[in-house]
Amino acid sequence: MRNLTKLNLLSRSAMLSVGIIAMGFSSMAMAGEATVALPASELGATSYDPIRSSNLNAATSLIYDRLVEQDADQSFHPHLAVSWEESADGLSWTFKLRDGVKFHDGEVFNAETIASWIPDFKDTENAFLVAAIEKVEVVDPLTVRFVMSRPEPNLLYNLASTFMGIPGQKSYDSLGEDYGVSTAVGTGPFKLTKFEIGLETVVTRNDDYAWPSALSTNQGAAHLETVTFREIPDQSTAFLELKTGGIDVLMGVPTDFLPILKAEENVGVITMAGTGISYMPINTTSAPFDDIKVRQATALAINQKAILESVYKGVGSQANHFLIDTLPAGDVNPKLLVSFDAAKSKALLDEAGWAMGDDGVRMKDGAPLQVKLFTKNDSDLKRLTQVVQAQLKDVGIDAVITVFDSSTIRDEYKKNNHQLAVRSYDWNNSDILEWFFSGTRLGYPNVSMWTDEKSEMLKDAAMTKSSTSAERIANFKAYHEHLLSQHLFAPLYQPAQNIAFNKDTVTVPDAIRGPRFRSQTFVDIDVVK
Amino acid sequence: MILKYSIQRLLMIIPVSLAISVVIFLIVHLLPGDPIDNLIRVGSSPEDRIALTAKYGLDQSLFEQYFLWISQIMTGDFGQAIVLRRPVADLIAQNLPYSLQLGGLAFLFSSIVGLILGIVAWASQKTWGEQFVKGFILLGSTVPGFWLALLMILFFAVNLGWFPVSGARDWTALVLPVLTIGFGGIALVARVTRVALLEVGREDFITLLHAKGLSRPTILFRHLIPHALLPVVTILALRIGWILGGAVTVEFVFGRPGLGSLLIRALGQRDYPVVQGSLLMLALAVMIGTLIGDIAQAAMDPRIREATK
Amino acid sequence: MTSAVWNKLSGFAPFRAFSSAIGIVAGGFLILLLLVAFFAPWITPFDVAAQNLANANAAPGWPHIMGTDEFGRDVFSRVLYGARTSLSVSATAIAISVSVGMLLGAAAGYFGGLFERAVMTVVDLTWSFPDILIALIFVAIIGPGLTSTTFAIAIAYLAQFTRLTRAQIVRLKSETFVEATINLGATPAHVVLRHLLPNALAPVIVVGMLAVGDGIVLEATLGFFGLGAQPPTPSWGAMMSSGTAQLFISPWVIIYPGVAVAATVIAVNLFGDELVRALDIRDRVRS
């Protein structure tokens, strides 16, 4: 013990004359600071109003807490709520909530915020979250009831998103459309002190937090007195910034960087499973898509093992359907799982009458197999595009690559010019279904373009006649079953989150708790000493 | 004379930018995609869209559209951003110190350097000196900014851990994007400098300065180099357009904010108030510069001053 | 090769420019490069889309001797490709740039009053545009693609060569071969289609020489940022911008388009410089 803390001494003495050697050209970790890089889908927030914003950052669970917190098993734990209960009909939901909690400007968290605070989703584009409720009741200054127009099995996923966050009401209510820009007031373990937008966030320690949930193993203030998120386009830069020292901690570590992170004696490397997957859409309105044998071949020529071992070096894991591996949802018949069957694919492409040609690409009626192949311009996925394009030429698809801008790529798929697409979503929740197969979203965000009865009728049935958990799950494994049985789109990659720290300035808890990097593990990060 | 010239371009401006703004409404409705579909989010119905659109005035005629948006910049007003969610003016003078800052130092860089340069090559004709000038600028005028920045992050940031990688924090985060940018801008100065000197030099005047017997360094410091600077200070004002919003690559790669940044960023987004706003914006500052430029010009011509004595 | 031969094709001016050694090297350069990128499809060592996953990022060595990329590809075949993606982009953006300029710096010049006023208005404010902005805004409109990319480098250069015409148009209408053809009964568009165009155009198209430098380099931007050439094709900047991620990794992805896109500019530039020179035409081409 006493060596090691000599060694320490004097490996931060040599730091500290590397330190003034550097002149304060290199910003290190000073006392209680540590500099975040945000990860690139976390970009490009406008403000931090959980309630009006559809963007929201990590930065954002750090300066808000929420009723209950999510795990990455699925499970849903107290926070501000120590207990609740959902009657047998699920047309009401009674939460006990945590005494003595403050928000950062000293106003009092009880009942009335609760039942002030749900009605203001009203009229936002965050107001689904909150749809099922009909009511909110004060039972008593630290009992509420909500009253439920439906049973929504989906609450407590609901209340644990970034979304509901609970904001201060008396300064929510007085800075109007103008909150969260310079001003936002939660129970969190930081208090927002500057943000820059599209640049950095700065948080500083609240010190009378003493609520965290048992998420954290601090049950305290949290260790580190300021943080500063940054937000920096270019993942590799980031990445150099990691290097250089410029920040303490890279969320979102892209799959390339990780095997020379990895060799660096000072960086401390987590991966958690992943909240998304990448798929390949297939629309099944464009010829030859319209026969369901080519889009069975086309997803059959997809190779997931090459996918993840050669591409993302074995992080990360295969996609064999639509959803993550957490969700239940997904644990559908064997038989309709999709993975890598050449030959069969090869059979099937034979069989709808598209043989072979002379330049490996199949032909029929005189013209070749060539089809769009259109992808984000996103360095990630334009890289998984091009592998995907050697696959499918493997069975004699020729496919041809256009890069598009987010915007004009969702103009496109709008105006179904698509036929075959590389895409990703991040959203750790069943009902993703819904968003990317419902009929009533043809083009965008059902790029698959399809639509028949009977998935709407198993949609509908899904998302709003489950009346418990349990049977909101088996509604959406069916579901999933009949949208995997036609076919209409090719899962390819299961990414992980990752996230790199510098040994050197800070610590990180080895075990993450949630599905995301969040205030959970934030507030048990500390500076090394 | 210069006077009534300057007042006559002054109030030109107004009938051109009307017209410009026509041309940029329409160049920013014509884009495919609209801003909407940056707001909603999963789980949010059809409807919602419909709501959305309306609440933005997105389903009104694009000339409805058009006189709203011309009458709230005539009342000063640039709008709100949809996805950016706050003032356009506040967007812009968030961003526009970061571009003054980098342009404004890369160009006084670059003027600096180039000038001296510029007389270094004038002066050592025909020798190395001119020749070594002449390779720098061909160097200069010919490496894609964002490569040359790439290669100043591998060795300045990375390698000798001068200077920070990325961001706009302190003086530290501007010396390697300056230098980017001015390294590219020293090439176009030295060259203009150059011609200046060669062609001030066969004036008469300066034919008649060294008849009087004028030591070469008097001429070259009171006479030349005052008239090689009025094509730099044109440049200057005709360049007031890249100063402000040219660096875009620079900014990418070194994660800096700026005009150029804010309006890519807007333009991948389809947040229209905000294109339209800082493309307007831009078009005036430079037609301003373009009229500074000329008017300059007009006033420091040595043959006009001459002239008027 | 007869005297009589070589008499008549050094009074051909273009070869005039070969007459220094400086000259002889970038001509040759630019010679060798035209080449490669017209013989590219037979002449690259490997298959410039064949995936390698198992070989990807491997260092320059044989027989990749510029290393290869993320994807296992040969970077030398890519480099060598990419020139023909490259010139080809940059010379028909150029090319379409100086024929519309031309046509409408004639014309401005030549009609002069609001006309001229109004092009020149236009002309000048795109000229003070970055270049970067309007081609990336253009190549928003009209989508991604090579084709794209072509009309936005030829619209952002448009206004340079719009300038230079007219004022060489300007200068020549002054002079009196002209006044005596107008004098003489010809029409307009004859005086400006066979006597003022024809004497602009050297000028003009030296300067069309110099702006392909500028050309690639633009070109080489919008494929950084992703636009341009689609993938699999290779182009030098869209080889640089898949190589971003990669400078750490394999900085060779990167180092290599880049010299290429550097020394073709280079070589362009000394060559422009050397034609200048031998027309002798250094007072018109700056304007």
Partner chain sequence: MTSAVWNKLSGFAPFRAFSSAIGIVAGGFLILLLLVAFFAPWITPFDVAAQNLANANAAPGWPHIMGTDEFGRDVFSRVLYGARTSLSVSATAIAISVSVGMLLGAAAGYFGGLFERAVMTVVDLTWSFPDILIALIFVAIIGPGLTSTTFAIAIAYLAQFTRLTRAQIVRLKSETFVEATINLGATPAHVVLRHLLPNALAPVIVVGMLAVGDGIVLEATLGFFGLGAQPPTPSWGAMMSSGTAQLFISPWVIIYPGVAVAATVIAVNLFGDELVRALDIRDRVRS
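Positions refer to the first chain, counted from 1. Keep in mind that what you see is a predicted model, and the values were worked out from it rather than measured. What changes on going to the form predicted alone:
- Rigid-part membership between the two forms: Ala221 and Trp84 are grouped together, as judged by which of the two superpositions better fits each C-alpha.
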The other form holds:
Amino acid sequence: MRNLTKLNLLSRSAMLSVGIIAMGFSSMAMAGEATVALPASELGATSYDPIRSSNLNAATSLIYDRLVEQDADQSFHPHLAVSWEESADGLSWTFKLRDGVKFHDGEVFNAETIASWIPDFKDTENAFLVAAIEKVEVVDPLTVRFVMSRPEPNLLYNLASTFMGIPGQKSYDSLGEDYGVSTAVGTGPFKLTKFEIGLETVVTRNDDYAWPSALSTNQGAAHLETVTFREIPDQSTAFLELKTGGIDVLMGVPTDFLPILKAEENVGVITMAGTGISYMPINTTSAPFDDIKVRQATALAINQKAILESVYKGVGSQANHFLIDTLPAGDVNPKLLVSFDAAKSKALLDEAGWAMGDDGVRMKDGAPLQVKLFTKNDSDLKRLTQVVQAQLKDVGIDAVITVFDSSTIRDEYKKNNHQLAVRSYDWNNSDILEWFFSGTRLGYPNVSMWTDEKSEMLKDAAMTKSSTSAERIANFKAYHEHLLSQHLFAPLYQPAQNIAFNKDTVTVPDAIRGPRFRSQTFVDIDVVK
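What would the structure be for the form predicted alone, given that what you showed me was the form predicted in complex with the partner chain?
There are no partners or other molecules in what follows, just the one chain.
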């Protein structure tokens, strides 16, 4: 796998495309059923417990409803909460709840549900979502008040998160740590009927569902009777499955295949704004990356423009910091943006004592600059990793690639066995900075293994000391700029979301309401009659 050039990669992609063009579609969708391939970024979920899990997928949103839903324009809309009001000082939020809602097991959804649910987040990785809620007051059966320990301008975003899908309390309490594996009970449009970790999830229609949000055109039970979500690590294989009728919807279409799909009359292609970036974390505790000059040199070796054009055919955009471009906290000092500069990269390595060797690999004290480069076993990330490897080699860094599955690579991070990695995230909020760089999350998800006093101070200000949205933006911008100054990662690419579907088997709404392809869209999907 080492030393594979960009030309080799593009040639391989072209050969695969020629083979695919010769194939035709076959319609295998059965009445009322649809099969969906999850995107690479959503593979590896080990549970459908939204409270305790750190990795969830699109099926989660079909099982659970949320109090609030977010639209594609970042606005918030009622769902299980029909209205809300924030006090002038930000220290209380009052929510009116929807009447007539029941969980899959028949349990009634009401204010007591919320009062029991919020405390369950305590001491979990997701506790930050409700950390500002001091207590929940039940005003009446359909009204709750959150009494806040501090203002939380991000509360509606948190409530719209998939991680704040509301589980049935009876089932959640009775199953304990086993909840979400064999059983997951929500109020959503579908019920969990099968979950094989790493393979597939099957959900069946909740026939009693009568409370979709306004983001769905269909205001009753879903049209589909069954949805099967399959985990196919190799995106080329998933693409072939769409072509041959093995799946009806492909979430996360590799950009190499977009031109082929768009040329097919019976394929619909949807491109949505991205909600994350691909990046290369740098383990600051592992030599030689404990030297800030080497970290900076490594980041400057990455040619984001070449990655966008050669790997992704211009679909998406360059990434030059850690946040998606639509977030105001990404508007940082231009001097801190991470952009390709091979000459500066080489000069920094020279300054750090790494001299170029005759074989093109730098040396210091008789040892070569050979480092570990980890990635996951999906085709898109592997292809990107190979290009990153070639770009690092251009400045004298010999990166040896190792490919892991989703769960194994997380274990490697936690054991601190890594140096560099190629990763991606999917989150359209500035608090992703806390998730990946907090000193309380070393190993995973803080793969950079970074912690320092100033970072923790700026993180706390951003996360807990912002009284208004404007303060929150300013505080996250300061936190973001400090992290950029420490050269903890190299931004690689800001992807678009590409979804393809077989128009011979399913119908999909023209407008996708929401930042992601989730339950509000699945309620509207139907099979072709």
